[in-house]
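Take a look at this single chain in structure tokens; it is the form predicted on its own.
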Amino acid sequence: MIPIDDSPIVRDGKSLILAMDHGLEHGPVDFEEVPEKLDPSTVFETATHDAVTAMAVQKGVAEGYYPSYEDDVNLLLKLNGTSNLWMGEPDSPVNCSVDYAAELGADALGFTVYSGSNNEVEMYEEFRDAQEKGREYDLPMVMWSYPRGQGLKNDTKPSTISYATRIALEIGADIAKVKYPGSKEAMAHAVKSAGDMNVVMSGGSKTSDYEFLSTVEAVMDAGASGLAVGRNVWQREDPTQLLDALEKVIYEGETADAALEE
């Protein structure tokens, strides 16, 4: 863990990462209700909102679209990722080197780790190589810390999420992205388990404005540092309206009710 308060992907100690690695991880199905978002430039436009501290994408999208937005968007480049067609034990192949991420102008790196998978040992070693190489470029590492595998029955159980944040701290992440463990109290324990490392919640599947903002409010009250969200923003008809509300909840400490009323 390194100090990241001065990193471009952090604002006042908080982060709102807009993720769009879904085309690889889930396939075009996530764009069926918003077909215009198949064009990555539409989501890059959304990422120019002041609340967004970074946009997380895979290498190919960064190559093709980031040069047009490098003055307005901070790039978080995902180094690994797998398709939803893969049917084996959870794994995530490395698709981009740290050197090439730096060449593309990345402000930070992202790396998925499936602790509990039969491929855990290999993934930890790959994370080690990427994290240590990233230090040479002063690039912070965001870990998608997702315990998953045939021996894991419930990947959002409170004890599992706390373990996920601790794993991220122990092996050198600067921010841990984890799923919501179901309550503010459980999230608070996950944050405490991470020591001084920043913890952000994974946005997950699209829900109503109020339900989503209420969860974000609970996460912030639990001491988390923000959010890494995709579908709950860019699948909406008016993502700017939701980002306006998220800005109030994450950076200004407002309640979900107050943020929606304004």
Ligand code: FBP
Given for the second form:
Amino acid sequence: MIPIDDSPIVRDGKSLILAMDHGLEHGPVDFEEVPEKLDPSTVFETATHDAVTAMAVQKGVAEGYYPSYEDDVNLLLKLNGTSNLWMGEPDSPVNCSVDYAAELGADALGFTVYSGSNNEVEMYEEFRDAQEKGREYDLPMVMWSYPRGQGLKNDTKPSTISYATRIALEIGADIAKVKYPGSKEAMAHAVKSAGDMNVVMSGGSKTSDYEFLSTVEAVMDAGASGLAVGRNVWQREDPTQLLDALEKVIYEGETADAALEE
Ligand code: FBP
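The structure above corresponds to the form predicted on its own; please give the structure of the form predicted in complex with the ligand next.
Next comes the full complex, and the chain you just saw is listed first.
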């Protein structure tokens, strides 16, 4: 683990990572209700909000759009990713080297690992190469720690999520990004399982403002360090309004009720 509090992707020990790698992971379907967001610039604009500590994108989007935002947005370069068209055991091919991520101006690296997949062995080896190379550039590693595969029937049950945060600590991540395990208590155990490493929650599909902020409140109460979120922010008509509220819940410790009232 590197001293993550020194990283620009952390503000007061917390992070709000805006993820927009969905065009690869899910396809344009995620943009159907907000077609203007097919233009990555619109989401980079959203990422200029003070609450956002980094924007997570794939290499091609970084190449095309990050140069216009490098003064206002911190870049988290996702090094692997897979399309929804892949029908095999969960896997996530590497499509960007650490050297190239650094050249593009990355402030941090992102890597998906599907522990439990039949491809776990190769994924751990690829993660090792990226993590060790990242150390040469002092680039923190955010691990999308998503246990899944044919042997795993429920990938968000509490014991799976606490295993996911622990795996991230064990194999050298600096921040673990995990799905919500369904309760504050389960999240607290997942955070504890990660030792001193920061744990952030993955957003999931869009819910109401109140439902989402309440979950974020629970996650922060559980000791998590924030959020890595996509659809719940940029699928909204007014992402800025939700980011204002998230800023209060994540950095100022406000409740969801209080954050929505103001
Ligand atoms: P959301 O907040 O929209 O769920 O995004 C988080 C994220 O991890 C993205 O980075 C990624 O594209 C997506 O979820 C992958 O989700 P899944 O593999 O569960 O479909």
